[in-house]
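Take a look at this single chain in structure tokens; it is the form predicted alone.
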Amino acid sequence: MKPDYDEVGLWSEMKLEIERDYATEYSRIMSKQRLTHIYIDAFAGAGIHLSRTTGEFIPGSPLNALMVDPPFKEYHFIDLNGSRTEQIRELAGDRADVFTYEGDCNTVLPSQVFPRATWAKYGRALCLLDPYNIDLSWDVVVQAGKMGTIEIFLNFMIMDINMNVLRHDPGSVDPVQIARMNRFWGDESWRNVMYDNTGNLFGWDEKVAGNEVLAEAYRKRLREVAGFKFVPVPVPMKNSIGRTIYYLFFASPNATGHKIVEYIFNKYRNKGAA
């Protein structure tokens, strides 16, 4: 099958740099401990992207991860598209530490991958949850948080949410889109964040909050519901006209990862517009 390469903008290139920088530090620290540290990419792609700016090939997160030194003990790459997982297998060659899965990460992660990163197995994991939409189940995020052994980067796809869910008149939204949002958020409490009916005479819901309010509410859920102890303020990834495409979140059970990511985030914060 012909490889399927994503075309990415500067905001995505910046995200790749952030994740690469942290993966390098993470593996360096974990390699000094008697732990099995694994790298997980739940929406892996083909391993290589096309730069929208230059038209040239650039390494994606799987290829960046495979070049980390010292290496992770295991690499787990998941994608729904078989041509993309095949491309990753070609990039990895005969490496026995690389595992690929053609399927839905919402099923593959809890059943096949997360169990490899338990306390009992002295496992630790860095997991990338970076879809281009909100087709990610909150149950997966909660499982990662409750395990206490997994750190995550997560794309909070505010553009998808704004285009398909957060209408000024919530009654006009397709029920399918509402179901997607409920699955991503974990319940319907996002409605209480974004809508209110006390400001008008007729009692109908009106949109009263913006992107940053919703992102902060999700950050609170990562801490209080999913159980991650450390969740720094996310980085807004913006397009060429300054609109936020998504927020890049990091969530971790340990203070060391939090400290390193805050340093990295602060280097890149507000550089998303390009």
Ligand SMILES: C[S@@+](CC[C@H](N)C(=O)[O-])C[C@H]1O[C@@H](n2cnc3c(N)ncnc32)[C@H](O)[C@@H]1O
Contents of the next structure:
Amino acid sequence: MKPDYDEVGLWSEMKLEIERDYATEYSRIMSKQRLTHIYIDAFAGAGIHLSRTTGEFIPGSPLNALMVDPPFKEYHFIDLNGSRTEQIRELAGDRADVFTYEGDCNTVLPSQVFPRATWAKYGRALCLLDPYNIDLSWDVVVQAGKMGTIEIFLNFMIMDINMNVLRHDPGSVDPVQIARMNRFWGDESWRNVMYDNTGNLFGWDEKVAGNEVLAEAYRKRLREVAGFKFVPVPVPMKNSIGRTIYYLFFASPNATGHKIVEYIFNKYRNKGAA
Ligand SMILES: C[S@@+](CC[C@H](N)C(=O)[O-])C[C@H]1O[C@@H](n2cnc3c(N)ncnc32)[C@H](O)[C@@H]1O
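Please supply the corresponding structure for the form predicted in complex with the named molecule (the preceding block corresponds to the form predicted alone).
Following is the full complex, with the preceding chain placed first.
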């Protein structure tokens, strides 16, 4: 099989390090308890990437997770692209603790994977929600939050939102893009966060807020609507010219997880990319 991989920038390498560091701590702590802790990579990718900085191959999040010691009890990797799930299967060899799914994680997670991490089954899960864009349904995030057993890392793809949804004139936005945003956000309340019609005589909607305000409003929703008890301020992942590509969020029902991620996030906060 011809290897399939993405070329990634320094911000992706930082994200991979953050997630790897936390997965290692998480598995170490959970292994000491009588719980079934599982790892879920919902937008798993190919398992390896080509580093734009060094030109070398580097492990993607699935491979990093498979190398965590002590290991998770189960690994669940989902990708829409069948050649990528196949590649992960090859990387995993004959490990019986690895499950791969070719499909849309917005349907696979609620139907096949989250039910393995219920309170009744003494399940716990660390779930990565790492899309290229905003094609992640808020319903999935809410289900994870309400279960009380799942911790998530989530890429809040502000670049996709800025390019396709948050125009100065909201009337010029393609309805398809509005529908994507509503699905990602869970309703239309992002409009009230970003637009106001009281600043002009004509009652036109005008964009009045920026990236940080939108990210903070999403953080509030993770706590107040999805029900995650702990949501640290996300880390802005920036490209070489300092533009934020996405915010890396963590959300958890667990105070210890929160404390560890705060510590890791603070090491990387505002580092940006070289
Ligand atoms: C940013 S890459 C994942 C990178 C990987 N998590 C890592 O850090 O190594 C996003 C992946 O999501 C997959 N994808 C896109 N939409 C999806 C969906 N709805 N469900 C599952 N996978 C999806 C793409 O095929 C792509 O491989």
